[in-house]
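Next up: just one chain, as structure tokens, the form predicted on its own.
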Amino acid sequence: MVLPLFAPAVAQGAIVPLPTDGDVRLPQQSIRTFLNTSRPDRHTVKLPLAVLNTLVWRGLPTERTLAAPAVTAWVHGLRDADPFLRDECGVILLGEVASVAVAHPLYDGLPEVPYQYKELLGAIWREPLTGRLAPEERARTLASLLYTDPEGRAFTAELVARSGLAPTAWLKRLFAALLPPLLHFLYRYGTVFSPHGENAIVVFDDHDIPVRLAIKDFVDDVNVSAQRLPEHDSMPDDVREILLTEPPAFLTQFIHSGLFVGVFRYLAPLCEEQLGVPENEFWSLVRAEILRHQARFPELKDRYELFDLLVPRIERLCLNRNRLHLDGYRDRPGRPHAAVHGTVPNPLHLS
């Protein structure tokens, strides 16, 4: 893709291939982010790929790529100034601390050019998890909890057995590790991550009990409330210009879709089958953790109504609908948004 699109720059020697440093790198679950296995303390590197996956081509938009360090600095600042996030949750934010993007000299100035051709040359360097864990801690992506081995044994069931806890007690610890930092960023700061199975990383102690959360992918997946909050006053102008915004009622969709629908929807029946925890009890434990957090910060009562996670029904995002009915595989000048079609019952709502 680089040679035909940037042929003049390559011919002139303005773009040159770099020699290898000899390190071995392993693609992570996202495929295009690479972990340095030779030197795990080095930054991971996120690269663009000319691959259409789920909704969009997996490139690196120039403006957002260049803003990644500024977004990281703002998100880190919120965490570092908040004792609950910093000290009690111990949430790990894997920041994007350096970035580079090469704009195409012609395509970037033509509004009708398909967006994927403007996102094909760049890189983002992200902080590694190595060095941010205590000696006894281990970290696993949230998606790993859905894994079942060839014999039908669920990884989650194995972790529960190792922990020595009752299944419901282990699940309470899981929800207590995952939800408080996500809820606090939402309620206090009107800010959401996309905590799907690959972005959210569960940190376990030496007994395989969940203890805290690590989260990544800020510039692509951090969204803020379109309704300005006082807490947004600390946001630098360059961050404000680049971060995606959504109405408060839709901001909750990132937690609903990324975590509850994308992961818990499948984890709940797995826990019923292999741990003996009925699905309705699973969701009751999730709801209880949300209510516990809300009781902890009664001064944010208006935010619980503004960002209501317990509504009777939630909107259904349909990525297949984009492919089959709306966008197909045609080129388009802008990145598409997930189609909203109908609603589904919210298992966290109690009538």
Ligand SMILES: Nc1ncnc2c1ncn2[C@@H]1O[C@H](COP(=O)(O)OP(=O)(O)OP(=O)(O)O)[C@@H](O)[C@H]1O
Given for the second form:
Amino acid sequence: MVLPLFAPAVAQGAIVPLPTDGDVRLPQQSIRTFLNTSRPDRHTVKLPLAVLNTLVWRGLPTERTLAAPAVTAWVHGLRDADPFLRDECGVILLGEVASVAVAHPLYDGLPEVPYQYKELLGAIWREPLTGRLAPEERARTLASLLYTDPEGRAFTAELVARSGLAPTAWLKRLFAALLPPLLHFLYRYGTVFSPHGENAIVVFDDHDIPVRLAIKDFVDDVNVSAQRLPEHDSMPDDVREILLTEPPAFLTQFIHSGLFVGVFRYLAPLCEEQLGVPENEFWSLVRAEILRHQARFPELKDRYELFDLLVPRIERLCLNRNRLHLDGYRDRPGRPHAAVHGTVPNPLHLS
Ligand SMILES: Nc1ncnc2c1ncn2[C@@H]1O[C@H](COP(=O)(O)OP(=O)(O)OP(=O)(O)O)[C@@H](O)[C@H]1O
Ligand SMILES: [Mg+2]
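Let me have the form predicted together with the ligand next, following on from the form predicted on its own.
Below: every chain and molecule of the assembly, starting with the one above.
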């Protein structure tokens, strides 16, 4: 992609191939972020890939890429000034602390050029998890909880067995590790991450009991409320200009779709089959954790209505519709939005 599209710069020697540093790197589940396994304390590196995966081409848009460190600084600043997030949740936010992007000299100025040609050359350096865990802690992606081995045994069932806890007690600990930081960012700061199985990392103690959450993917995936909150006053202009916004009622979609629909919908039947926890009990534990969090911060009551996770029905995001009906494989000038089509009942709603 680079040779044909940046040929003049390559010919002039303005773009040169770098030699290898000799380190071995391992792609993470997103395929395009690499872990340095030779020196695990080094930053992970996120690169543009010219592949269309799920909804979008996996490039690094110039402006957004350059804004990554500023977005990180703002998100870190919120956590560092908030004793609940910092001390109680101990939430780990894997900051995107440095970035580089090369704009295409012609394409970036032409609105009609397909967006994937404007995101081809850049890198984001992200803090690794190494060094951020206590000695007894161990981290695994949220997606790993859905893994079932060739004999049909769920990884989650193995972790529950190792913990020595009753399944419902372990699930309570899981929800208590995952939800409070995500809920607090939503309710207090009108800010959401995209907490799907690949972006969310569960931290376990030495008994394989979930204790806290690590989360990554900020400049691409963080969204803030389009209805401005007083808590947004601390947001610098460069962050405000770049962060994606959504109306409050849609902001909750990130938790609904990413976590509840994308992960819990599959984890619930797995827990029913392998751990004997009925699905409705699974969901009532999720609901109880949300209500527990709300009771903890009564002063945010109006936010619970503004960002209502317990609505009777939730909208369906259908990525297949993007592929089959709306966007297909055609080129388009901008990144598509996930297709919203119809609604489904919300298992967290108490009828
Ligand atoms: N279990 C999973 N859940 C969600 N996405 C997954 C999963 N496993 C692999 N993926 C892939 O990971 C990517 C998730 O998209 P997302 O926008 O969060 O990440 P990214 O920005 O490409 O990379 P990174 O998370 O490393 O910053 C997609 O390419 C998707 O196909
Ligand atoms: Mg990701």
